[in-house]
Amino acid sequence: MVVNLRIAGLCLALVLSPASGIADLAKPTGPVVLEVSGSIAEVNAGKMADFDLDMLEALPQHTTTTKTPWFEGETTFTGPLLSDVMAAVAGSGDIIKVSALNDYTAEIPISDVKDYPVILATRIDGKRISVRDKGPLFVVYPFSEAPELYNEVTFNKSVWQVARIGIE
């Protein structure tokens, strides 16, 4: 009987786990800085997933120090991988549409986030990114680690002041 209760408890835990798509994503407690929509299974705002900065910074954090065309010398960017954001919402698709506060939109092929550690930066040189400095979120490719990315095509996918992501 004890074994059956343990198995039943384990089965219930698996059914209600976030990976099952039944349990909803936690709700933001601070200002929403990112809305994720499209082909996602984890939601917390209707059919979307809203994130505040604390939620994004609770995801595994990654750092890249790289040269970019937008800053002098090397700059250190920190934030979750775009692939980890997709995993948090159980997103699936071939294209990630990233939109900025000014409605600039770029399409990032899913292959980019599978092939490279593309960061959704929340910090530059250890400090949260203000809107004035291209924040609060900035898509950053590892330009110094992968010099083949240092080109106009990738620069155009490096959206700053990110506000929305759509997964298709």
Given for the second form:
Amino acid sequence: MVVNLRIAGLCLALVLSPASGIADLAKPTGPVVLEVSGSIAEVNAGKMADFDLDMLEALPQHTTTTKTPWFEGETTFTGPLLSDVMAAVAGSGDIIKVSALNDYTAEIPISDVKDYPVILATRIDGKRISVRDKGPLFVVYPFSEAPELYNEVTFNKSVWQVARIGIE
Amino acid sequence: MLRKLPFRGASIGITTLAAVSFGILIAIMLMFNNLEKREKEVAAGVREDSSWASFSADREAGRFIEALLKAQESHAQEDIDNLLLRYDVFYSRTSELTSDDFSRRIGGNLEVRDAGLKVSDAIVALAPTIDEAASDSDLLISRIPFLLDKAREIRTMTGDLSLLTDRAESDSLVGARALVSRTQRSIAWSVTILTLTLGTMVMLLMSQIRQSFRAQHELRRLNEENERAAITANAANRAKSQFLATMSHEIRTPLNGIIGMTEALALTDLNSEQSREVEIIRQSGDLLLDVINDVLEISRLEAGTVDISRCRFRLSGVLQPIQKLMASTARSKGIDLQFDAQTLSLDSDPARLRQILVNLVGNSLKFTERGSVRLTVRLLTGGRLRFEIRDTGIGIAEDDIPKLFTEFTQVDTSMTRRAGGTGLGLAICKRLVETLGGQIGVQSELGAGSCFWFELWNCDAKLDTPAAPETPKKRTVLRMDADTRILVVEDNRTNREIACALLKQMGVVPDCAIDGKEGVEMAMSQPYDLIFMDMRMPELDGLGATATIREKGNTTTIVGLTANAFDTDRDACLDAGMNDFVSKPVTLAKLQQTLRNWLPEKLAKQSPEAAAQVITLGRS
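Given the form predicted on its own, corresponding form predicted in complex with the partner chain:
So here's everything in the complex, that chain up top.
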């Protein structure tokens, strides 16, 4: 049910974005934390779409509380769904390439974001995340909700210190 | 017994081995389970690579140094910002190096843990220096040489850490692999032992099966041996029976002569003294016949074929001849023989009753030297008739009483030798009493005498009015028409003459044939009303002669004369085509009965009273 609603949401976003988004994708006012490139329709910096934290937090927010291998106990992550970020840039493709500040790159298949509420967390336990604490952006899979994801393959796709996204 | 011991040993061995196998199997299953669990841990384990953490820290150290050098050279704000970012990223690696998992993942190596902590501390220690100058570029630039020194120190440390982690991880991997291979070796050994155990079990089982097969074979062999022994024994028993039958036939043939001729003699004109003596001869003959019959009887009793013919008769009719018979013996020994019986009639087999009483009274007389032998007969309640024979003889020891009624057992062999006898008497009595429906027993005291008793149940005994004072008995003889034609086929001259003498008494003059062959010729040459045919004859026996006559279409009534006491012989008569049979010895009564049955139209036409010739048999 939840998944279906989400897919419906994604479709709606993809349909609506081109009509309303071209003029709407604002320019970042704060420090740029995310550069989105690749096959995207919405841009604000050349061929790329730059985001600051405020822009990301302006998107619909989602919260996932789950256990992870990187933090003790349950941690609450908050941020936009990766699919909403895709919609915001009117991206189309099969793979989302997520790169970190240390140049670590992982490929997330589009089916992941369709099947699960994968978020690009901007806050942990309500607070923004510093680079020293693996911030500012953190790809979070809903491990508690979908235990089958709790394995190395997904851990490798759970990129932290996210700096760039490429859509192919 | 000896053969059983290895059996038990093998059984215990098999049980033990089965238990051991079971144990080994459980152990193997546990080991497999362990292996599987380990594998699952590896496959689904929550592991971030420790080497990766060390390597990343080392790489970030390198990039930090690079950023420091670039900022020192250019002093550009962009490079200074990059320097700050690189430090932050560098810093972010510390959490991995200090986490519990970092060292635990590689087998809890303390050296690695300490090295990780040292690197982390060194990185964190730079934070105040950088944070103070974060917003002051000049200050930061002035601190770059110091930071470079520190960063290079850290770089050395992270390099060492990388090597250390790598080595530890390899060790851990090798250890894990060794554990797995150790477990695998254990499993291999266990499987080997299990195989050996099972092999031993199979061998033990096979030897057990072989043993049991051998035992079965032995058993079968013993069985066959027993069977052969049984066949031999049966053959011996049959030979005994055959011998008895032959002997009885050989003895009975001359005896028949005595009895028959006596009977014929009794029908002639005799004075009373002669009649009495003839009667005693006849009764002695009967008694002798009884002895022979005793021997035959036990054979028949052994075979379980006793024929009882019941009829209603007066008890005195049985008792008086016995008393008369025994009187002379008693008199000669000086023993007082008394018969004390109520006058009554009963429904039973008189011949059998006589047999029992002669046996018991004779027995008592035999074992009594002086005093008395007394027979009493009393009707008890419930229609039971009780006979008691009480003597003042030697008596019987209590221990010997159970042996009394067993075949071929005599209590005192020295006494027996003196007294004689077959030793069958009491055994026959017991069987007969039980066959007639009753019970036999004895009370006795050694030296004081014995009391043999038996009771007959269901004999419907009734008290009679006393018989009229003894009058001479009359015997009526049947008369036949003078033209009655009878043929007697008999090879034995005595028997032939007896038959002729008795038939002449009835007014018939029979023709005689001396063997089967002549019998057939005569039967075919002229018509007869009836043929008496002996069974055993030379040339052609009775059965063969009868069969020949029947084959030629002759339907004359043929009555067999058989000395054979066995029922099978009688069946053979009828099978051969005879109409009836008469058992030897041939008596007047038997002949009359046969003629009355088969030639009723040849009976003399006069009224029975007028026709009957009254013969007075003398009685004293």
